[in-house]
Structures are given as C-alpha cells and as structure tokens.
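Below sits a lone chain in structure tokens, taken as the form predicted on its own.
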Amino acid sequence: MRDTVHHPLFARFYARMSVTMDAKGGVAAYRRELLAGLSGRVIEVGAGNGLNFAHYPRAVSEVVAIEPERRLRQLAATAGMRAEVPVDVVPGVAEALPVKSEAFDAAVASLVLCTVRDLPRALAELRRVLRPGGELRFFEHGLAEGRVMATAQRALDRTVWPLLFGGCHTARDPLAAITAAGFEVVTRRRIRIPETGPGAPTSPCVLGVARRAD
C-alpha cells in the first residue's frame, strides 16, 4: 500500500542531518528542555527518526508515535526499542490521527508542523486526542520576526523549500496557529538555531507549552 506521505531521498538526508543537529547544534539540549515534567500518556506527531524517545521521563507511562513516512518510522521504532519508556510506533498522520479522542494528557509537537499539509486540521486533531486541560508541548520553526528573512521566507516556500525539504514550510506561525486552535499558549520562548553564526530560514525557533482551553 502506498504510503500517504512519501519523500525516501529527504528521510535520509535528514536522518543524518538531525543527528548531527542535535549532537552539534544544540538541539539535544531543547528536545530535554521540551518534554521535562511530562508524565502519563502522550502522543507525538511527525516522531521522524525518534530523537525524542531518549528524552522522555520515566515518568510517562506511554509514548504513542505517529510518523508517516516508512523510512523514518522505521529508524523510530528502533529508536523506540532503546527508550527508557514504552514506545508505540504507528503509521498516520497529523490530520487524521487513529486514536480516540480524550486519551491523552500530552501531545508532542517537534519540528512537524511546518510540514503538515493542513495545518489548522492537523492542530484540531491534537487537540481532540488530549483530555480537557492537558498540554501540548510545542518546538518549532517558523516566520522571522525581522522582515528581510520573513520575506525571503514567503518567496521560498512559493518555490524550491516544500520540494527539496520534504514539504517544510518556513514561514508559518505556530504560535497564532496554536492558538486559533483553542490553545492557551501558557509558556513560549524563542530561540535559535544555531545560536551563533549564520541564520537559515529555518532558523528562527519557538519552545513552549500550551494547553488545552475548554
């Protein structure tokens, strides 16, 4: 059957990129930063190559990861092998997720929502899936706050970035998506990647924790 979501060359140049990303570029230190304190159930959309199953604390009791595409789901479920939580790896995607809604008291958000195809679709999943109150923990990139990159940002994904990134947009605003998603963006921060040097279009970040308002 054909996967829904397909890009086998971008899953192995990212494969590697986020490797050296996290060891390298300091993204390691955000994905702790990102899921410290959750506990229960949770679930992760777009899980890629699984770099956050390492991070998890021990006090989350389930890891549900959804992840579309065949390669990378296949090096997160061996990730998933060597966490210190259990992991549940399953094809899906953000907009239709195949899970009950209510079940959850965290969902994961990592450097997905960029790719995600509708993405107030994908935010409306999320939040049905998470019992009343629970959070949904969020790292993303997305639209610069200076006007030379946002703009530089629009031209690029009208053009080559969807194609060559695997469908990465880079000026979409995860904060004013969450929120028009019926979230309460309770703690954000923005950061980037890398701290030092020259900045990429994906390099304007935000990590933070929002929850669900009913």
Ligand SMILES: C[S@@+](CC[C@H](N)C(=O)[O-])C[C@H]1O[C@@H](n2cnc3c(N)ncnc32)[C@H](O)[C@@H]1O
The other form holds:
Amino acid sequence: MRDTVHHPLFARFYARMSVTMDAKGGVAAYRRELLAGLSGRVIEVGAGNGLNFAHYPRAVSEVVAIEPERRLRQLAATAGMRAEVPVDVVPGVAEALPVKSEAFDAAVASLVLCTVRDLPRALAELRRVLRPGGELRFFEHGLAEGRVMATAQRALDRTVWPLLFGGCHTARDPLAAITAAGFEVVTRRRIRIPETGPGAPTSPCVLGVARRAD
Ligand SMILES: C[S@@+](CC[C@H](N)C(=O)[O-])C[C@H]1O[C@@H](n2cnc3c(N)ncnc32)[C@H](O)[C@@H]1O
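Provide the structure of the form predicted in complex with the ligand, given the form predicted on its own shown above.
Starting with the chain above, the whole complex follows.
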C-alpha cells in the first residue's frame, strides 16, 4: 500500500541535515527546552527521525509518535528504542490521528505545522486528543516579521519550496493558527535559526506552550 506521505528524497536529506542542525546549529537545545517539564502521556505528530525522543523527561510515561513517511518512521523506531522513556512509533497523519479523544496530557509539534496538508484540521485533531487543560508544546518556523522576507517566503511557497522540501511551507503563521484552533498561548519565544549569519526562509521560529482552552 502506498504511504499517504511519500517523500523519499526529502527523507534522506532531512535525516542527515537534521542531525547536523541539532549538533552544530543549536537545535538540540531548543528541543530540550520544548519538552522540559512534560509528564504523563504525550503524543508527538510528524516525529521525523525521532530527534526529540532523547529529550523527553523521565516523568513522561509514554510517547505515541506519529510519522507518515516510511524511511523517517524506521529511523524514529530505532531512536525510540534508545530513548529513556517508552516510545511507540505509529504510522498516521496529523489530520486524522489514530488515537482516542482526550487521551493525552500533552502534544508536541516541532517543525511539522509547516508541512501538514490541512493545518486547521491537524490542530483540531491535536485539540481533540488532548485532555481539557492539556498542553500543546510547539517549536515551529513561520512567517517573518519583516516585509521583505515575508514576501520572499510567500513567493517560495507558491513555487519551488514545497516541491523541494517535502511539502514544507515557509509563510504559515503557527501562532495565529494555534490560537484560531481553540488553544490559549501561554508562553512563546521568537528565535532565529541560525542565531547569526545570513537568514534563510525558515529562520524565523517560535517556541512555546499553548493550552487547550476548555
Ligand atoms: C521537517 S520534518 C520534522 C520532523 C521532526 N518533527 C523534527 O522535529 O525533527 C516534518 C515531518 O512531518 C512529517 N509529515 C508530513 N506530512 C505530515 C502529516 N500530514 N502529518 C504528520 N506528519 C507529517 C514528515 O514526514 C516529516 O517527518
């Protein structure tokens, strides 16, 4: 059966590039910050090659990691076996999570809201599976605050970027989408990756915590 998300070239590229960015681009520290203080049952959507797994605190009783791309899912399964908390890697997409409603204490979205096909639907699903008051931890790149970069991002999204980078979009506004989906943003921190040097369309990032509003 064909996978719903099939990006073999991007998967190979991301598997290498993400490890370098974690080690040399400071991204591992953001992953640690993203997950600090979590406990209980956690769902992570679009887990990729599983680079978050090593950073889950021991108070997390289980991570259900959803990943639609076959090669990345295999890498995630290997990373899950090395993690200090139990990780179950499961095929699926964020827009139709294969789990029960209100079953999780927290949800994690890192560098994935740019790529899901239907952002409002993916966030509605995250809201559905969180218990009332549950947290959405997010670490996402998005629309630049500066006009020049924002214009370039929109042009890229209409042309080559999604084709080259596994369906990624650079001009989405994750904070606005999270709020529109019925989450209350509790904390957020704007960061730039890389911190110094020339900016890329994926440089403007936001890292924070939102809570299911009811
Ligand atoms: C840029 S990678 C980020 C991976 C990982 N979250 C990280 O922080 O390194 C985007 C991931 O989203 C996955 N993805 C693509 N479409 C998706 C969808 N509709 N639902 C869930 N994940 C999806 C891709 O297969 C890929 O693993």
